[in-house]
Each structure stands twice: as C-alpha cells, then as structure tokens.
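Here we start with a single chain on its own, the form predicted on its own, put down as structure tokens.
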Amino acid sequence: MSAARVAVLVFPGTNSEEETVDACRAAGMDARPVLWSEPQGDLRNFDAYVLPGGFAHEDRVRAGAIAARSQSLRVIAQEAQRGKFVLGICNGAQMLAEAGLLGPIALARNLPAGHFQCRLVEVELTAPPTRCALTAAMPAGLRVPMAMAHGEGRFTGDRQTFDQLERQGRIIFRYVGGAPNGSLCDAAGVCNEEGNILALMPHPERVAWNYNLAFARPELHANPMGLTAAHAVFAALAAAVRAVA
C-alpha cells in the first residue's frame, strides 16, 4: 500500500508548514507543502489535507478570513464533502471556521487576556475517539501536550449552538484545567458533524518530539528524537486514511 498523500497548504504568512510536514512524514505519510497558488486541480489528487498555523495574509480582517475565501479552500471543502480528511491547526482551524465548515462557530479574541498568548497546555480527548475519524485510532481519554500560540483562539458562538455541540459529541479536545483563552466549554478542538474535519487550536506539531519539551522535562534529553504524545494527532490522521484506502 502506498503512503497517504497529504497536502500541507501554505499561504503568504503561514509559518508552521515545515514542522507539520515533518510530523506527517514521521507518521508514515507522503506529505508535502502545497502553495495556495498552485493549480487547484492538483489539490484533488491528495488523500488528506492539513491547514497549518501562522498568519495567512497577515490575518487581515479576521484571523483566517481571507484564506478561507481562496479557491484552494473551496477545493478542499469539496473534497471534504466526498469524505476526505481535513485537519486545521491554529490558523488552519480559523480558516475552517471562517469557511463555514464547522457550522455556526467562530474563533474570537482570547479572553480575559485580550491579546496573543504563548504557553504549553495539556488537552484531553474527551469525546469518544470514534466520534471523529481523525481521532479514531487514539485511546479514550488521551492527554496530549500542545503549544498554544494564538490571539484569536477562543471557540465561541451562541449557547444553543454549543449545547448542540455537546449533545453531538463534537467537542473533541478540551483544555485540561480550563481554557486559558476563554474558549466556551473549554474547547480546544471541534469537528464537523460528519467527523472528517477537525479544527484544533493548539499546535501538536510544535511539541511532537522530545527535544521540543526537553527545556521543561530534562529527562527527555536522553532521547531527543523520540516522539511525544502530541504526535498521536498525526499518527491518527495516517490511520484514518489507511482505514479507507
């Protein structure tokens, strides 16, 4: 079986594509960066898509708003309707929300801080793993270290919408100990109704290797190239693609 072909979409201002490509490749996927300006027809040849972090188009208007209206995002939305998998990380999650692929959910400025926050966080898989295809290979209740780095990362919407998300089990990951950005229901990751699109605000790729966390956990220096629990996000994406191949 050939490796899953994964497009890591790059816009002007994207800054996490290299770590994301590396994390996908470490999970056995054939990943490569794809510029937003490449022929859109070529995008259809990929098995899955990752929208990485950064500040696409300088996050003018709102974070992810301009990129969400690109032809590339339209193609990815069409491919997602056909059942392909889409993972949006940080700025990528903002694009998914702006493109309407999560329903009536927005990502707003952090509260109460009101500004960019950068810190290590721990998130927990609180939904049943099989609720989202991109987490189906993870153990229930998995806790994962991630890097929070955003100014507009607060999942928000009306209370009725979030009550529905709760009933549908679509809040896939939550911040352990409460959301430092004020996200409703402590949401760190939300999937679409069909479960093949996952919007994840904190970054797993930035702490996917032991050397990323060794400053906080000196014992990890002994095996700097070992994979952390955060890499499970990419391993699960690879497993999801293999399951439908």
Given for the second form:
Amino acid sequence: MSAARVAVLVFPGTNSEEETVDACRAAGMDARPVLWSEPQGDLRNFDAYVLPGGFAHEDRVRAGAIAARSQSLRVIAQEAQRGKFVLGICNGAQMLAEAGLLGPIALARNLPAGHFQCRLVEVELTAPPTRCALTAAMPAGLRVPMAMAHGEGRFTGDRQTFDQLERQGRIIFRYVGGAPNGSLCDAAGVCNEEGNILALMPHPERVAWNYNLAFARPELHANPMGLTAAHAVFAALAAAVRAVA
Amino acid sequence: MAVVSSHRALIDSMRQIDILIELTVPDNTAFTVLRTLQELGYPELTRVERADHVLLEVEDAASPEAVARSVRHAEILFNPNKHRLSYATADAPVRQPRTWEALVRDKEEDNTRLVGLLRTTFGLTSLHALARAVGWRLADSGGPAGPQRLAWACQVLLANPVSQVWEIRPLRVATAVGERPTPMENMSR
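Mind giving me the form predicted in complex with the partner chain, seeing as the form predicted on its own was just shown?
Zooming out: every chain and molecule, the one shown earlier first.
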C-alpha cells in the first residue's frame, strides 16, 4: 500500500511548513509543501491536507482571513466535503474557522492577555477518540505537550454554539489547567460535525522530537531524535488515512 | 437609586473623542483588501482606505485638542514616522460630500492596561475608558462607496460576525493634529 499523500499548504507568511512536513513524514506519510499559487486542480490529488502555522498574508484584516477566502481553501473545503481529512494547526486552525468550516466559531484575540502568548502547554484528548477521525487512533485521555504561540487563539462563539459543541463532543482537545488564552470551555482543538476536520491551536509539530523538549526535560538529550507524545497527532492522521484507503 | 444617579452624573460629565490614526506610508493591508474584495465580487473597486480608531471617553472639561496631542505622544499608539493623527468629536459636522465608513470592532476587548498606561505613563489623566476599532472606506470609479457596498464588504471580509460587530456611518469632519506629512501615494489608489 502506498503512503498517504499529504499536502502541507504554504501561503505567503506561513512559517511552520518544514517541521510539519517532517512530522508527517516521520509518521510514514508522503507529505510535501504545496504553494498556494500551484495549480488548484493538483490539490485534489492528495489524500489529506495540513494547514500549518504562521502568519498567512501577514494576518491582514484578521488571522487567517485572507487565506480562508483563497481558491486553495475552496478546493480543500470541497475535498473535505467528500470526506478527506484536514488538520489545521494554529494559523491553519484560524483559516478553518474563518472559512466557516467549523460552524459559527471564531478564533479571537487572546483575553485577558490581549497579546501574543508563547509557552509550552499540555493538552488533553477529552472527547472520545473516535468522535474525530483524526484522533481515532489515540488512546482516550491522552495528554500531550504542545507549543502555544498565538495572539488570536481564543475559541469563541455564543453560548448556544458551545453548549452544542459540548453535547456533540466536538471539543476534542482542552488545555490542562485552564486555557491561557481565554478559550471558551478551555478548548484547544475543535472538530467539525462530521469529524474529518480538526482545528488545533497549539503546535504539536514544534515539540514532536525529544530535542524540542530537552530544554525542559534534560533526560531527553539521551535520545534527541526520539519522537514525543505530541507526534501522536501525526501518527493518528496517518492511521486515519490508512483506515479509509 | 443613588448609585443610578451617580452613574448618570458620571456619564453626563464625559465626552467622547474619536482619534483617527492613519498610515502615511503605503498601506499593504488596504492593498490586500482591495485585491481580495475585487476577487470576491467587486471588480470595479479602485481604492481602499483604512484608519485605526481609538474611541476615548474623557472628562467633559478636557480639551479635545489637548487630548489628541497627548495621544500623539503615546508611542504605543502613534508613530510620527509613519502615522498621521486627527480627531473628531460627536458634535463635529458630517464631511461633505458625504463619505461612508464601516467601523469594525471586537465584541470583547479588554483595554484596562492600555487605559492605565495612557493615564499614567502618557499623562492622559482625563481618560476614563477607550475602545478600539478599524474604519474602512471604499471607492470605485463612481466615487466613495455607499452603505450597501460597505455592508457587503463587512459581510464577506471585513468583519467576522461571530467575534466582531460593525456599523456603517457617515464620516465626520476630523481635525488634524501636529505636523501632517504629505501622504505617500497609497498603493491601493
């Protein structure tokens, strides 16, 4: 069986594509960066899509707003409707929210901080793993270190919407110990109703290898190229694609 | 009742000043909005202008000119190398010919620290509260865009209805403060 073909979308201002591609490849996927300006038809040939972090189009107007209205996102939205998997990380999550692919949810300015926040966080898989196809291969309750780095990462919307998200089990990941950015329900990752699109604000790819975390856990220097628990996000994506192949 | 009347008295003793901060260098965000709105269905759009609004609530006795000058010295809001600043009060006349502006604000914001900094570090002691917004003006070959066009632009791009609110309003005459460098030709013009 051939490896899952994964497109890692690169817009002007995207800055996490290399480590995202590496993390996908370390999970056995055939990942490559795809520029926003490449022929849109080629995008349809991929099995899954990852929208990586950064500041696409300099986050002009709002974070992810311009990229969300691009032809590339339209194609990805169409492919997602056909059941393909989409993982948005940080700026990629903001694009998914701006494109309306999560429903009436926004990623707004962090509050009460009001500014960019950058720190190591722990997130927990609080939904049943099978609620979202992209986490189906993870053990229930998995706790994962991730790198939070955003100024507009506060999941927000009206109370009814979030009550519904809770009822539907769509808040897949939550910050352990409370959301530093003021996210409603401590949400760190939210999926769409169908469960094939996951918007994740903190970055798993930035702490996917031991050497990324060794500053905090010196014992990891012994095996710097070992994969951390955060890599489970990419391993689970690979498993999801394999499951439908 | 006493609380209500004292609150009323506080409101009565306040005035609002709308500070407009605009770029004098090319506005890349306005240019991106121009191209995006053209692609989204407004091909005849020729010009986009953007202004950061700082809506100040100050003690009624404060002189708007003095308040605006204080803001001009607050580097956290204003950079004389790339900005120009003007202000409009609620009783300023509407600009003629009438020009419309879409004002977009976050539904939730917390400016407590900014108010504190302006009151202490920058000496704006008359400041009571502030809100921030972005104002957008559009124009095509027929002149300034009207309320309907602006409302459409807010719906398709300029505002996120989940986290923001917007209103369309006529621009008031604004008074320039300090040196007003000749604006460079905006890329979107």
